[in-house]
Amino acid sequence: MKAIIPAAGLGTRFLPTTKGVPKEMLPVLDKPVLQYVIEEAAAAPACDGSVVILSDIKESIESYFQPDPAYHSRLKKEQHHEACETAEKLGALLTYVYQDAPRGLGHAVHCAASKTDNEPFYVLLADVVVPNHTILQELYEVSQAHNGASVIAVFAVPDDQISRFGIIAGTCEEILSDSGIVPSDDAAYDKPGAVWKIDSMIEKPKRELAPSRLAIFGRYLLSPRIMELLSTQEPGAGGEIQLTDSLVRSLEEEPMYAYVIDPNEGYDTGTIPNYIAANVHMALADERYAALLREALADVFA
C-alpha cells in the first residue's frame, strides 16, 4: 500500500519565502514539515513507500532526501552527519510523479494512479504534521473493522469555523477504544474515537446549513475505487479537480467512514498563524526546548 503525499502547490501564502523554498520544507523544530509526514507515512500500517507529487519548481525536494556523499563526508568531520542519514534513508522509500499544472488536490492525488497497482492507499496532505505518527494507525484499524471502506479523519471545530472547511453527514455507529470498536453512544459523536458511517460531505457550508460539526482533516485511507473515480471527475470548486467530490461520488457504489481524531494529534502549518502555533505546541512538548521557550514566553508577557 502507498501513501501519497501531494507537495505541488506554489505556496504563495509564505511569499516570498517560498519563492526560494518550497513550502513543504520550511522547518518546524529542527526538520523540514515534510520530512515530519514522511516519517508518518514510513510508520504506517501496511505502507511500503510513498509517492511525493511535485511540481517542476520543487526539484530541491528530491535533491533533499537523495544521498550527498561530499556534503556527507564534510558532516561526518564536524559529528553532524545523523540527522542527514535520518533524511536520506526516507528518500529510499520515495518515489516521485511531477504534475504538470495546479489542477486540483484530487488531480494531484490521481497523478500517482500508476504507482498504486489497484490498491487501497493513504493519502497526507504535505502541510499538516502529526508528531506521534497515530492517525493513520486509527483509519487502518477502522478500515480493516469495515472490510476494507475507506476512512477520513475528521475533528470538531468552533461553530464560527465550520464555513472554512469540508464538513461530513452520516451517523456515529462506534467507538474506537483500547478494547477495539464498540456501540457507540449519541453523546460521544464528536469525541475523539467516534467513528461515523458518512452520508454526504459538503464543503464549506454556512454554519446554519452544515449538518455537523465535523471538518475533514488532510489524512485519508482510500479504497481503489476513489482512484478509478478521480480518472473521470470534472472540475469543481475553482475550476479544479476535487478531491472531495470524487469521495461525494463514491458514496454511490460504497461505505466510507469518518474517524473523529483529537485535534491536538496533528497541527496545520499551511497559514503563517498556524505555522507559528505548530512550533510553539511542539517546542512546548519538545524537552530540548521547552524550558527555554516557557521562560522567553514569560518574559513578553511579563
Contents of the next structure:
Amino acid sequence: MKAIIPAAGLGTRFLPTTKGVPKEMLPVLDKPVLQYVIEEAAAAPACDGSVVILSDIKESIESYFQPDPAYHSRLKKEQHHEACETAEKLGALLTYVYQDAPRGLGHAVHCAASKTDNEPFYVLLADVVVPNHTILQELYEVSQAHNGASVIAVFAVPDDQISRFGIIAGTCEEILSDSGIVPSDDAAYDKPGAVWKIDSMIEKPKRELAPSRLAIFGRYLLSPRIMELLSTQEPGAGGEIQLTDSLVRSLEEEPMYAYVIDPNEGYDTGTIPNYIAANVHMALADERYAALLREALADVFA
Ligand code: UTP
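What would you give as the form predicted in complex with ligand UTP, now that the form predicted alone is on the page?
Below is the entire complex, every chain and molecule, led by the chain shown above.
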C-alpha cells in the first residue's frame, strides 16, 4: 500500500517566500515540514513506499532527499553528516510524480494512480504535521474493522470556525478504545476516538447549516474506487479537481468512515498563523527548546 503526499500546490499564503522555497520545506523546529510527513508515512501500517507529488518549481524537494557527496565534503562535524543522512535514507523510500499545473488536491492525488496498483492508499497533506505518527495507525485499525473501507481523519472545530472547513454528516456508531472498537450509544458523540459512518460532506457550510462540527483533517486511508472516481472527476470549487467531490460520489457505492482525532495530534502549517502556532506547540513539547521558549514568551508577556 502506498502513501500519496501531494506537495505541488503554489503555497500562495506564504508569498513571497514560496517564490523561492516550497512551503513544504519550511522548517518546524529543526527540519522541514515535509520530512515529518515522510517519516510518518514510512511508519504507517502496511505502507511500502511514498509517492510525492511535485511541480516543476519544486525540484529542490527531490534534491533535498537525495545523497549529495559534494555537499557532504563541505561538512566537518559528524552530527552534520548524520542530520543530512537521515533525510537521504528517507529519500530511498520515495518516488516522485510531477503535476503539470496546480489543478487541485484531487488532481494531485490522481497523478499517483499508476503507482498504487489498484490497492488502498494513504493520502497525507504535505503541510500537516503529525509528530507522534498516531493517526494513520488509527485509520488503519478502523478500516480493517470495516473490510478495508475508506476512513478519513476529522477533528471537532469551534462553531465560529466551521465555515472554513469541509464538514462531515453522519452518525457515531463506534468508539476506538484501548481494547479495540466498541459500539457507541451516542450518535452525536464527537470526541477523540469516535468512529462515524459518513452520510455526506459539505465544503465550508454556514455554521447554522453544518450537519456536525467535524472537519476534514489532512489524513486519509482511501479505497481503490476513489482513485477510479478521480479519473472522471469534473472541476468543482475554485475550478479545481477536488478530492472531496470524489469522496462524496463514492458514498453512493461504498461505505466510508470518519475517525475523530484529538486536535493536538496534528498541526496544519498551511497558513502563517498556523505555521507559527505549530512551531510554538511543538517547541513547548520538546525538551531541547521548551525552557528557552518559555523564557522568551515570559519576556514578551512581562
Ligand atoms: P493547499 O491548498 O493547502 O496548498 O493544499 P496550496 O494550494 O499550495 O496553498 P495556497 O492556498 O496556495 O496557500 C494542501 C496540499 O496539497 C498540495 C499542496 O502542495 C499542499 O501540500 N496540492 C494542492 C497539490 O499538490 N496540488 C494542487 O493542485 C493543490
